[in-house]
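There is one chain below, alone, in structure tokens, taken in the form predicted on its own.
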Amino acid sequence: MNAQNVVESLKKRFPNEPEYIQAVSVVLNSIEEEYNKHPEFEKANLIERLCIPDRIFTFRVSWVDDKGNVQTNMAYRVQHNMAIGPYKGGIRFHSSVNPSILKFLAFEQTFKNSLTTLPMGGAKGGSDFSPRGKSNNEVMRFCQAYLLELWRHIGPDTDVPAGDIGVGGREVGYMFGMYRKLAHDFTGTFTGKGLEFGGSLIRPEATGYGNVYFLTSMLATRNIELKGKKVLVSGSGNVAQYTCEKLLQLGATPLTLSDSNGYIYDPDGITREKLDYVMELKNVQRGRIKEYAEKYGCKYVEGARPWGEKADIALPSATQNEINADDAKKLVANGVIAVSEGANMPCTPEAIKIFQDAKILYAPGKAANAGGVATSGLEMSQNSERLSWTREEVDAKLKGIMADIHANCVKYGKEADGTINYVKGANVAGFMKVAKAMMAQGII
């Protein structure tokens, strides 16, 4: 395989899909050497079969707003690969949603799920509907209308969706309720459900907690402790909130949070009390992060991201491509020792190269933020067994999974000079499991 030739071929077949091409390019360049050690992969045209989704569903969603007007949105489900288990991946409700973004997310999800060691394939879905500014009734009506089409394509052994940007417990609850009514059964078809109807303890916290667990393993390779470190965190949703919570528990100090309007910088640190306020502001009041700055009298920067502030560690936890080359240069110049991705593909390829050239610790999202989907897998297991594990049991399993992911990254990513290329390690480890499964199952 020549990675660049494959990427150029995909560009011609799928023009105007930059996020998808970016994700494929990063993976193929890092697995090329390992792939070429297996001529049987090339003979079976494995790489093309792995890059192109199994199927994509595209459909219209019509719903009625509170004023009685009919609104229309586009919706999608990308079922990428199920060689190692049923399709598994979140649903995103955001105005930016399009096929390119969902294809990149489903492609990444395939390798992320493989890394968890749990039997889950890769998928992603969503709509250009935005819950922001909508009433609960409007969100409910949209979710129900969305499920009128989606329900026929999902199931506990087929495709198990979860939340993502714009889709939290409220939205998952509405969608699960509609699925249950349409399918006439009660199964673990969604994860991220409420505790009252099959949800798992630690699931809301899992992505943020898992990223911090991965970060501690990464720091340990250089005998560095997390305690006492100052940390830049972007975003202010589920992932960012619980990233801050775990940082505080382990003795680190989060300094920043952000949303689509701007970021706050609190030099005194975001304490437990302040984090409780953020959770109330974002999860209940659905307000803007600017209100934090107004309440606590700290710095707020409109229309910007926090990467120019000085700290020890950066944890991008908002969205894709939020750290570009200029941001990466600022982080390196300010002495950041580690960057671990809480979001999906938040660093551009140029930014990643800058981090790697500077020899700072850098962890890609498919490894570092896999705690969320790992705990979704644990929720699926609990649903199948009709039981519920304790908070301590789930947290212990999450820690173990993140430690295993880190170990696999080290196994496949250790370079001749002793440094660890986590991008290569994560991609090769995730790829090999899926590739071997596909080979064993024949050309289908």
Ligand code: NDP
The other form holds:
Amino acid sequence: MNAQNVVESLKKRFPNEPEYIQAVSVVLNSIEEEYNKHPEFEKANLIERLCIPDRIFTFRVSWVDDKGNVQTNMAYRVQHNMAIGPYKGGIRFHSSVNPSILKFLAFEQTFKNSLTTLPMGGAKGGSDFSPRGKSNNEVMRFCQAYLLELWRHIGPDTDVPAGDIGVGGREVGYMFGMYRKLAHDFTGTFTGKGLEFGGSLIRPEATGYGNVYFLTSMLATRNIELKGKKVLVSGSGNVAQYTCEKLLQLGATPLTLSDSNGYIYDPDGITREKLDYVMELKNVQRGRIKEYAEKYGCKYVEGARPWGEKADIALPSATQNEINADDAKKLVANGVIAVSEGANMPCTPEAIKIFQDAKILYAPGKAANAGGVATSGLEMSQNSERLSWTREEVDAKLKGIMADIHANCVKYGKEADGTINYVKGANVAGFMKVAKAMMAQGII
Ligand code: NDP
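Switch from the form predicted on its own, shown above, to the form predicted together with the ligand and output its structure.
Once more the chain from above appears, this time first in line as the rest of the complex follows.
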């Protein structure tokens, strides 16, 4: 396999899908050497079968807003790969959602799920519906209308959706309710459910906590402690909030948060009390991060991202391509020692190269943020055995899984000079398991 040729051919077949091509390109370049050690893979054209999703459902969703107007949105489910388990991946509601973004996310999800060591295939879904500014009833009607079509394509052993940007506990609750009504079946078909109806303790916290656990493992390879470090966090949703919570528990200081309008910089640090305010502001009031700066009298920068501020560590936790080459140069110049991705693909390929050349610790999302889907896997197990595990049990399992993912990255990503290429490590480890499963199952 020549990675560049495969990417060029995919670009011709899918010309308007830059995010998908970007994700495929990063993965293929990092697995090329390992792949070419297995001529049987090439003979079975494994690479095309692995890059192109099994199927994509595209449909219109119609719903009625509070003024009585009929609205339409486009919606999708990308079922990427089922070789190692049922399709599994979140649902995103955001105005930017399109097939390219969902294909990149489903592709990444396949390797991420493989890395968790749990039996889950890869998928992703969503709609260009934006919950921002909508009433509770409008969000509920949209979720129900989305499920009217989606429900026939999912199931506990077929495809198990969860949350992502714009989809939290509220939305999962409405979708699960509609699913069980239509399917006439109470099963573990969604994860991220409320605790009263099959949800798992620690699932809301898992992505942010998992990223901080992974970060501590990376720092440990250089005998550095997290305690006392200053941290730039972007986003202010689920992942960002629980990243801050774990940082505070481990003695680090988050300095920034953001949303799609701008970022706040609090030189005194975002304390537990201030984080409680952010949780109320974002999860209940559904306000803007600017209001934090107004309340606590700190800096707010409209239309910008926090990467020019000075700190020791950066944890991008908002969205794709939020750190470009210029941002990466600023981070390196300011002496950042580690960048660990809470979001999916937040760093552009140019930014990743700058981090790797500077030999700072850099972890891709498919490893660092895998704690979310791993805990979703644990929710599926609890649903299947109709039992609930304690907070301590789930957290211990999450810690163990993040440590295993780190160990796998080290195993496959150790370079001759002793440094660890986490991109290569994560991609090769995730890829090999799916590849072997596909080879064993024949050409289908
Ligand atoms: P939320 O919707 O809870 O929060 C997203 C945050 O990012 C919000 O602050 C939002 O601001 C901001 N944001 C969204 N889009 C943009 C944009 N285009 N530009 C700038 N800011 C933006 O989502 P999550 O916290 O769940 O997800 C964050 C990231 O983490 C995503 O990349 C997601 O794929 C990834 N992830 C999430 C997992 C999970 O378990 N939830 C698991 C693994 C990865 P605003 O309110 O203005 O939209």
